[in-house]
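Take a look at this one chain, the form predicted alone, written out in structure tokens.
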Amino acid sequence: MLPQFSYVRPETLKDTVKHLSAGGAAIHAGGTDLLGCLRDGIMDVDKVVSLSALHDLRGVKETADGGLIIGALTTITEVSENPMILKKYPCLAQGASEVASPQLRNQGTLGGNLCQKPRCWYYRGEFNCLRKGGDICYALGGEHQFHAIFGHDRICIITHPSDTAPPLAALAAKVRTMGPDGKRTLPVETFHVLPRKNPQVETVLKPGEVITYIELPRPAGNMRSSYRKVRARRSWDFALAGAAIALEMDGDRVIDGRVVLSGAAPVPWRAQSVENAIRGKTLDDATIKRAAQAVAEGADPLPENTYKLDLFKGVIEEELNAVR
């Protein structure tokens, strides 16, 4: 059963700050996880703020010097259907489409999406677990199959649910924020927080801070992309392992490139141990095998969820194949 509640409908951004800076507020864009939070009463609500009057905040418009700027309140089919994107950032694209069913992809936000709560069955069920405030992680001596194995150092292991959000920082895309203090612009790869820092929030926003636009950088004319996501079940389930590659490439030689994981870590994983087997290298049988390989560097996995670094190698060594 829901709480009660108020619901405001602000019609100018200044209005939505000055309502979540009350205290006791929460944002409804799509309200995909909304809604689901508040049912699991994970979060205590006095008050919801939709943002569904701020129009300015919708759609994908290129920018002068031929990046993108995309409204948070995007949906997440808009996302996977835009032209601009599916031919500049494919990857993006193929995030995108991944996430959830078709219906909560017309009805959720990439702003939503990237804020989205931890799928954790502890943390959503009637347990009071570290990240609700209490002493303890479970999943830590329960069940943690489908938990992370890098960045949680034993505190807290949940999972980053996002497909979107490895494919933004792997292309460096940024967050464009409004709130009490004024405007911020931030990396998407910055954007998470760990475990070790606070193991209570999943974004570094503030009290009465929303996210407005991302921006994504122009790419390279040679840059090369994909997503890769694999998960128990075809339809409507998170990842498992997945990966988001962006390649900037000289021929079959990488220049550059960032790999981020999805299914891995409490944040998207950045793995630089598969950029730097790669970088400057050419994408040849050999180069894949070793980046495949060191995806594992730096692991932790627990009993239950040892499985996922074959999964992980799989999904690198695949997906330079695919993208070479």
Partner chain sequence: MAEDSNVYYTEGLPVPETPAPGDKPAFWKQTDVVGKRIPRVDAYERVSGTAVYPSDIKLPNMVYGAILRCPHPHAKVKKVDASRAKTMPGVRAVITGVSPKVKGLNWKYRNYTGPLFDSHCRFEGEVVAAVAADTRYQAWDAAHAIEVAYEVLPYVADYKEALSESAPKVHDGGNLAGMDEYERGDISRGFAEADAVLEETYETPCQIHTPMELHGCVANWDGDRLTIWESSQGVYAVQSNVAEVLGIPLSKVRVIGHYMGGGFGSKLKPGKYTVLASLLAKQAARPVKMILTREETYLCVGNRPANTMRLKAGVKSDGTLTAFEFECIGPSGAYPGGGTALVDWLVRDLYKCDNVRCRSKDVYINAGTARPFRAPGHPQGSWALEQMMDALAEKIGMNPVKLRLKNIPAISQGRSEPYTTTGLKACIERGAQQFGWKNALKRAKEQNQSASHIKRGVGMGACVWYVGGGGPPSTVIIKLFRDGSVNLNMGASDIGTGTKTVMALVTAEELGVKPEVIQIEHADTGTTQYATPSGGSKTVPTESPTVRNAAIDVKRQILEMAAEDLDVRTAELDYEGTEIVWRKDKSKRIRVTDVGRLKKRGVVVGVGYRGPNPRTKTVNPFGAQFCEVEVNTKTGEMRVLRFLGAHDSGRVLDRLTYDNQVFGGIVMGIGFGMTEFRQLDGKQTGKLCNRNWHDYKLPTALDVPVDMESLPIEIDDPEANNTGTKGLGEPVTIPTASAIANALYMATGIRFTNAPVSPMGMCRRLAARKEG
The other form holds:
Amino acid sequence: MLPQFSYVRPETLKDTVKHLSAGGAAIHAGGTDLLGCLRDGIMDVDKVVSLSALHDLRGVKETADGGLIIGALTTITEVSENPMILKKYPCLAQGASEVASPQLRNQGTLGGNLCQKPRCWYYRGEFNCLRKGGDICYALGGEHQFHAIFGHDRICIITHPSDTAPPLAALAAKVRTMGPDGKRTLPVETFHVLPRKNPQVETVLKPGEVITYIELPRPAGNMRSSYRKVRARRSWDFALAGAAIALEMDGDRVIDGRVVLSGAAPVPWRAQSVENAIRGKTLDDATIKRAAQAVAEGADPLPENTYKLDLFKGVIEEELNAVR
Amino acid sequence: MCSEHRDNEGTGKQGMTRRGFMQIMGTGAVGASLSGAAMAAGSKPEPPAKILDATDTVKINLNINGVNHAVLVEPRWTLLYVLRETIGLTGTKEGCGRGECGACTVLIDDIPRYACMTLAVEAESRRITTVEGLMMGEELGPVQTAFLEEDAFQCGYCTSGQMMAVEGLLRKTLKPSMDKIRRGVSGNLCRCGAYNHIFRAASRAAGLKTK
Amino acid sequence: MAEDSNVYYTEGLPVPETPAPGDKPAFWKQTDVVGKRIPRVDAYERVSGTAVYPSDIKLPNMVYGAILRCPHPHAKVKKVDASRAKTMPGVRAVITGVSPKVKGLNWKYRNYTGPLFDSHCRFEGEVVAAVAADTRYQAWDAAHAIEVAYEVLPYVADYKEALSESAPKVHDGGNLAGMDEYERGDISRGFAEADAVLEETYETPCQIHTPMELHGCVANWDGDRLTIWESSQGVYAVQSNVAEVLGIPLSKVRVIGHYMGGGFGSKLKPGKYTVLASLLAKQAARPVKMILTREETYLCVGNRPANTMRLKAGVKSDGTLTAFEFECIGPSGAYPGGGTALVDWLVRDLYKCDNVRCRSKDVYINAGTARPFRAPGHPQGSWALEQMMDALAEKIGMNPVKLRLKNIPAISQGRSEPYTTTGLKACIERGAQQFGWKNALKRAKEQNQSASHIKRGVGMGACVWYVGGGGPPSTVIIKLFRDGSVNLNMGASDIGTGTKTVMALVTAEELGVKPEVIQIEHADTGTTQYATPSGGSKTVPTESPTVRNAAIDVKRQILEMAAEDLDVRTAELDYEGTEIVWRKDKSKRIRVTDVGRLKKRGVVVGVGYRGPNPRTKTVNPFGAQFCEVEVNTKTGEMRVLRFLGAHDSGRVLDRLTYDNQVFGGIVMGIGFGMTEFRQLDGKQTGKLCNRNWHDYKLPTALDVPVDMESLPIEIDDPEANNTGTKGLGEPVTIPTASAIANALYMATGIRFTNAPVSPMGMCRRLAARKEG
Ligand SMILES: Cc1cc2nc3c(=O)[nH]c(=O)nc-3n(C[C@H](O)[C@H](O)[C@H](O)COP(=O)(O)OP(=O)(O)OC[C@H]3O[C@@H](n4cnc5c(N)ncnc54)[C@H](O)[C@@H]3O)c2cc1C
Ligand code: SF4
Ligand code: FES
Ligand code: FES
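The form predicted together with the partner chain, contrasted with the form predicted alone above:
In what comes next, the whole complex appears, and the chain from above leads the way.
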């Protein structure tokens, strides 16, 4: 059951920011994550500030320099079906199409997808864990087969739930925000927060700050990108392991590129070891093998999720084969 | 999970009247695309900051199956709750209340969504279609007819959600492939496992619709 | 109505002969309505949204109930303070363990009786207090504003540890809930005779029913009369349970359950919530709607217990099974719930084997109590036995289909009596043929020899279901109105299996009336006849013969009445649907609707009773399922490509609903084998980790194959009952998971002894193999 909250639907961004500045206020975009969080009692919210009157924040537009700008309220479905995104940034469209279920994609927004709360079953359940302000991480000593193998520092071992953030990070996208202190532009890559910095927040957004747009730079002419996601069931499920790959190619040779993992770490996880293994190389079997092996570098798997090491190897191998 | 605390700063409660609320709620147009001017966010005049208080009920208008319903709701009431418990349109079902089953699927502006994940106040001035809205008077609509003929259900509790998902799919895609059909109903659980007949019903419905 | 055509009848439809009073009806040689693909009689209501399920009920003045549950797996309630809750907006009634009205009220689990509000909470989710308020939201707010002081006790979550010395005791008497032993022949001799002996330990997870409609009810008092609309598999079971707990006469409790959104065994009985709703309704003096939340249903309305099974089997090189030794442990939960019930049945009964020993231990743990779940025990036992059969076949170099065919028992060995019919052989043989077993095998082998990392496998499993023959008691009434239309009155619930539809078809077959004009009254203790709950795959074989008897009773009465009109002897008359005809001179006939006494009385009431089952034979359904799977050996992803279910459940009454059951059983089996498991936080808190449909994963439309086939194996079974029907709903989910496991073995060479086989498990095993 949802707890009580007050509700407001401002018509301007300025107003929105003002409403959000009061403590206990939360943004409602599509509401698909927020309402679940409220039902599960994982955050104390007494005011819901709806963005749905901010029509300007919806839609996809080409920029003058050949990039794209996506309104934060654009639905995941719109992202997955937009012809420009399909054509120029296929990994983003694929990521979006792998999110949740059709209905949730129809309702959930890109901004919301980036800001959604983690799906750790302790966090969402009746456990007062570290991320909720408690003393311990239950997953660490408990049931963590779905949890992270990278970047958790054994503090909080969530995996970042978003399927759109890894492609966006791989594409070097940026988020534009508006807050009490004005506007900011931040790379998606550094948008999420590692537990070692602060295990109780997921993003660098400050109180009252709203994502307004997501900016995609113009892709290199010979960019190949793809997103692949493995999960326990084929719909409505977060990644066990996934990878967004965006490579600038010269024929068979990788000039440069990014590989960002989902289901891996508390943030979308840049697999630099893989990038290093392919940069400047021709994507042949041997390179792909080496790159796949490299994905495990720096991993800190736990007893129940060691399987992810092999899973990621498999995913990287398949993905690189798919783009070559 | 109960929150007894009331916000006391910045809510501007004193100025709140129902009419005032209606003014800020009564936005009409949807889906405006980005324009250069709009990109400079916050360029419109600001309406007064007014909040619907947590304990207030407010009158909203819901357009359901072409009929306008004026209902009193609390901000936290979901569209599902209002449909079923306030208005009495119980064809839409609740299986989980958390976006994980699809029994509550309705169309909002022709697009399938979960009514349990939609606040009633958010559904104002949108076009809501429920299973009851698929009927043509006493007669079943094509999707319903197809579900009947293919025996696309067992207990029938997921069925209206399944049909709304298929209806939404067919409003978007006239002749969906089997792949599209399966994806189209992949946000609707059927614990009875009638999926196979549901797939067939969806194909048949596509045929009936284009006939 | 037109004179010469009765719109309610199918003209010219031959109807079965009417047996003389005292005689048994003849077996239907051929049927005209029964067995066809006929949409459900209540399909319109279900697809139009007009069907009213218990959760849809709204009564004037109705308020909403909510329950506060113990958050600990093991605790004692020290103090409950509801003073704040009572003053909250909208609150109409509050009940806690110290409310005077609940003193002395008890709740029963099988052979265990304890207080309705037990201050000793033995599982997470035990009831502590309940509230009724004007809205569901307010009720929830108030329930959670009740302050409770608990003394938290040590818990036991791991059933395998439950019997160890150090395990906390769930009950004073210890954690052993029950033991069962069975033996026939001499297993040591059997193993000595074997050419090959294999032994393996298997594990299956705890599975939760999670039917789509939430558990719950609406309760309303009119003075001392209580009416309950409950989402239930059996209204009479709810009636007797509630009457007993509240200490009121059965006649004062009316339970209605016209529609219900699935149960799978979890709604065979009411829950404490039913009683709480009734108590709240009394206190609030208003109707109370009490629908659990999805999260609650993971805690307290049953489960299929997890099981660990050790199976040792001996086989001769010619395929003769020489011995089975089976041991099993499983948890009832906090109270007796059948933690190992029927897990060993397939080992005892499915394949011919002279020397068998089975032992099981049912234990208590601090978690929700088990309830019967579609084919209790069987999918677990099948997981062990059917994988073992394949392993044995491989060991002796025999085709697994052949090994099974070699060991078809002539009689039910578990009961030492013959089956009325057994389709086991036909299911395996014809199923394999229709599936194209040989070709599929070849295809898989070819693919697996190729360099591709996508591997393929085919697998099968067979089954018998412990019961499935139905039996008394059951009473059904059929009313024939003077215009020829018919009303069928039975107490059974239609839980989605199509009970109403097939009973209408049986009536139609016997009377010649059109199925769609049959009005059905059912599942209401106030107005319909006694029936046992719909479960155990017994509804069709229990109710359909009863319906047929009721129809025959109608015909007999009409014949008697017509004899008066025609002035001939009753025994010389034939009932021909629309007309009664004198056998000696066919021109002497009278339309049913012209029969004088019917016209005058307005209605003929036929009563049918369920006769006894055969005394010395057992009635069981059989089946075999076949599947083809694909495994991505790089990612552990699996795809079920196709499935075929060949099932012998006697006569098919409606092919459409029959196939639907087969497919549904397979889907549930896919869940059991591949996606579903309850996860307790055993090491730290004993609380449940996955209490929603996201964390507890059911198969979706993308997880099941489009290519599914149902092959009914219809064998005339006149001895079983007068419709020749056997149950179908449970056997269809028994061999699914084991067939998948066998196919996965062929694809990967890995034996998956632990269910479910998820991509996580697949990855682990593939990695282990690489290292090993
Ligand atoms: C059952 C289920 C399964 C799911 N499976 C997947 C999956 O497989 N992959 C996946 O990626 N996602 C998955 N999701 C998450 C889903 O995609 C998100 O709920 C959705 O994208 C969130 O968008 P929204 O607009 O509804 O966000 P909301 O619920 O409105 O908001 C989510 C959060 O973001 C904040 N927020 C929203 N918009 C902004 C903004 N513009 N600026 C700042 N903060 C903002 C809100 O305050 C809130 O905390 C699943 C969700 C559910 C319920
Ligand atoms: S992983 Fe993070 S969210 Fe999960 S229990 Fe640990 S601290 Fe909490
Ligand atoms: S009730 Fe809305 S998705 Fe389950
Ligand atoms: S028909 Fe019962 S859940 Fe789909």
